[in-house]
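The chain below stands alone, shown as structure tokens; this is the form predicted on its own.
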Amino acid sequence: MIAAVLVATLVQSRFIISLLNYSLVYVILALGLQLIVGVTGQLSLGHAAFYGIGAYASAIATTRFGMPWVVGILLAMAFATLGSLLMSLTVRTRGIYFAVATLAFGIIIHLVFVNWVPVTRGTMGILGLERRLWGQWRIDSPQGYFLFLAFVVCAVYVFLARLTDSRFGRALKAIRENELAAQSIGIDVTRYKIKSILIGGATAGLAGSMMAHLTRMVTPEPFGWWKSIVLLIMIVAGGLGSMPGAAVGAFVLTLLSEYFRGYAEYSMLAYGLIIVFFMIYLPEGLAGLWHIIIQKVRWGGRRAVW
């Protein structure tokens, strides 16, 4: 939060400021899918999904219904769990056949957002959303908004990665290891699984939340299955497994995205090459390179004799 400040305070471009808040929100998402991803290990290609629901949440609350940004965020929050919940029907399917589950789940909703006019408009999307988060306590400047995003990912951050380390977290890990082995010693896999899903679903959803009053406005387009597959690749590059790891991975694919927008025909082509590249060089991300240095530094470049 001082480096927040710090930010907040010496940087004026708007520009810049506008694209950490973005670059924040994907932190969010990230994190999320990493506790179902890479903490529990199940492949899922419909967090975007989760991400739509909240943003329409949150947007028809404010304009709609004149509701304060808090109660749009906590109703994100709460629609994001029970898509997550209805889409975890599918928690007993394994392996890749849940990643085509959950798959067809983000493209069901994405449609629902473009055809549900009457409550969604379609392509024309929701305007004109305010930053009232209370009464007269309204947040309109991009650093205050920056300021505001930096203490969700820090809240955030701190919830998940204390999570992964408890016993809850570990047995995640254990049915991501092997789910036999997990389910011999005691540990409900399909109870553990569902509340991963629901923990990123709701994680998704106040990323939703802040991504629609970012921009003041929720459109379908950003919600489509491609955007999961994105997500998937920040984790991948950041270090399937490591909160630290889905933090860095989100914040310099968001950056670098906007770097060669005017690529952007390309940009499947380069997703496709990170993917490669972090596969075959750096299998465990960027939290992997970050070791690999702290050994370099340790050992003086020598390899430990055992």
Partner chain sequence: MAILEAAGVSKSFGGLMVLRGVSLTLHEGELRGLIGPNGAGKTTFFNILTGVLSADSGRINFDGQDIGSYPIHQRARRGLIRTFQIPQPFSGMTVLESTMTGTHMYYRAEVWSSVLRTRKEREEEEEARAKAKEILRFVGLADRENALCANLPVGEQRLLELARALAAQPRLLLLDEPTAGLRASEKEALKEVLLEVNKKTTILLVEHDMRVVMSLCSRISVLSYGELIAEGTPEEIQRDPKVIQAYLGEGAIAT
The other form holds:
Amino acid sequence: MIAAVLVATLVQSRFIISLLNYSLVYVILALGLQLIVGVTGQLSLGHAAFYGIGAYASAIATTRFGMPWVVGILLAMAFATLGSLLMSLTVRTRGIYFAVATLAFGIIIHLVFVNWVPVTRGTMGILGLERRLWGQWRIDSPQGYFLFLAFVVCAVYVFLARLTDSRFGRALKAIRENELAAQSIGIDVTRYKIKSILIGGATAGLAGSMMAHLTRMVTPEPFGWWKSIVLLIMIVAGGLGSMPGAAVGAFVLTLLSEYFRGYAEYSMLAYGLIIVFFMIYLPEGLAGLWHIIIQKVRWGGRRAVW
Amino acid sequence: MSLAIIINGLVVGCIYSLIALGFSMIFKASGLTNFAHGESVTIGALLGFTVLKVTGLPFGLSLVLVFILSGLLGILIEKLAYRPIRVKNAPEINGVISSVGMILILANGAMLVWGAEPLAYPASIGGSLFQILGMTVSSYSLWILAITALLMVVLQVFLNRTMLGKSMRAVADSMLLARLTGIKVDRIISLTFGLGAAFGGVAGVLFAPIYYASFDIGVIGLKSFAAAILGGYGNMAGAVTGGLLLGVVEAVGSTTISSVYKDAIAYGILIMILLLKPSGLFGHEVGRRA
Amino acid sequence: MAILEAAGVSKSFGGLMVLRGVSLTLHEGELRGLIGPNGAGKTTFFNILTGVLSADSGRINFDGQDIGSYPIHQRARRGLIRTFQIPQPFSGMTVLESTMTGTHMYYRAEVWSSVLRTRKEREEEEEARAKAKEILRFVGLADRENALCANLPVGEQRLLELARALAAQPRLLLLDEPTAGLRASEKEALKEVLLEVNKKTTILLVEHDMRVVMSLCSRISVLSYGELIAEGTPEEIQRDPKVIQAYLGEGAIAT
Ligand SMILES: Nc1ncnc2c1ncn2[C@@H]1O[C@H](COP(=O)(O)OP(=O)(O)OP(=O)(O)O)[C@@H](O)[C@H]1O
Ligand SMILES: [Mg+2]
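Please supply the corresponding structure for the form predicted in complex with the partner chain (the preceding block corresponds to the form predicted on its own).
Below: every chain and molecule of the assembly, starting with the one above.
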């Protein structure tokens, strides 16, 4: 947070600040997805749907109903949670079937964004979003937005990191590692899976609101299924199961892809190559790499078991 | 509702079936659900476009050429992206994630090669329209039906009569047993990926004239996956029936319910099946391999 | 008092009858052996008792309640805890974490108390950690606390299974071949552990090593081709012609 304040005061370039803002939104998304995929082990390919639901909920609440952004954020999280509840019906399916069901769910929601014109204004999108937080209190400067986002990211990070490191988190990891064994010691697997999906979905809704008011508009385009996959790539690169990994993965990859915006055609290709590369050579992601380095240092290079 | 709609549904259903076969084959042989399988359709359609344009070969021969090229590409991809993970005995999810990455590589690679604009096949392929039993049908539709049927027969003969086909079935039944009987399992899996991709490629060439060829048509793969599940995942006959059924249901649904949500219907069916009867409509026991 | 009453439990896979009307009653405090040749249906019986599989017919009473329709975790919550013949470790967790997970049902902390780190939550975590450590010391894994479960050798995997099960504070502990793959010295140590556990917990022990069963159990039930063919003290079982018959040709009766 202190670093964020420093950055905000020191960096004057609008370009860099907006780059950072984008990246922070993706950090929120990746953290939430990490809880579902990396910690609970449920390969969700529908995360972008809740991101979109949050963006639309917030946009509609603030533009059409003139509500302050704070209410928009809360509604974004509420609707995204509701959407997740719907998707969590699919927890009864297992393994690959869950992945496919969530992918299909994400595509259906995206179709709704595109085609439910009276509400979402279809591909024209909702424009002119304000950043009126509450009353007359607004965040208009990019630096201000950055600080606000940094605060939100920290809150989400602490929330999820603590959650992962607790009785609750152990139950989720137990489900990831071995559902049968988890049940055999009294863990209600279905309930925990659903909770993890709801929490992940709520954070995606939050991210949606953040992105909507960052770009001041909402169109269906960023919420397609490929976005879910990009998010997956971020957490894979960062290291499945690791919250710091998710944050770093999302931050670095977004920075890179936004920085190399001119080469957008290549960025998806690069994402693909990254994910395959990591799965083959470094399935533990950057977090795994970090562990190896730490171990090497600590053991003077003698042992690298982890 | 007219018979023509059903015929149309069957035609699209044939395409689904061809793709669904690849999904099931690959799953049966290697235990992997290859999310990127839909991209073999993309590549096939685009390759077909180039082959037709550059070589001027007749459609039938182009089809054969694409079959071979896609097959080779399938084998190559298996070697590069899936085998290294499979031999490490990594968690199942890793292979799936890798295949998700392959989607991006293939689709966007295709975009770099062929551009982002949809490419239309020569109109002559669309065939002529004619009347039968009071319906207007294009001769191309009949071609699709005929070629699909032919491929099914060839596949059946291949799997049941040839040594290679029998080895493939053996691997699909039990990797361990196959290995014990001296079958080179890795090679067979690689060939199965090739065969699946070849079928996908042909599906792409058949599909392009009634749609178009473009880097982003690979999502048809997900619908075909729905078809494979519908008929019972890992089951060849099921893949075909599932494909035809999905084609018809979708055609009927989009005229009677909603055409913008046509895709949503297919995906909705997919979710329903996964929730209610993951073994497929006619399935008994399918699903995850041990 | 009977803690477990299974009556007429039958199960078939396809055409294969694996259990044929198995009835078994366990009394509180017992250390009962369940033996039988390979494929007799012992593991299947465990799977049915714990809810992994559902029986085709028959009734299961645990602690006076018919639990036949309960899902796995609810049976566990009533104190019916098992280990697995093929260890089912939480591979990516450390030994300590895995054992702490075993205590799951005894604590309440959920989302908000975990995130806010309330005093209650911190106390619970402290207690869970202490309990887990104590159990690890008890089974002899104290020095492996921070090892990753996946990295333990076979023998320690068994102890790890046992530790996780003990952390769940079973009322009835079902052990599926806990000594398989253990060295003789390890088996001796485990026997001591089991006797100690038995002071507070009823145990149903599936075991192929006859020396272990005969020396530990006060009563033994014998399953063969899905039927209970005998029940009695170790001496009675060793003399029982039906048992000898069942094992004949396998040469599995060691003593
Ligand atoms: N899920 C299943 N599907 C089909 N058959 C099964 C299944 N589980 C067990 N069997 C069969 O049921 C029979 C009993 O198996 P079970 O594992 O219960 O035996 P067991 O007494 O535990 O043997 P062991 O001493 O080798 O562990 C065996 O013939 C086995 O092949
Ligand atoms: Mg057994």
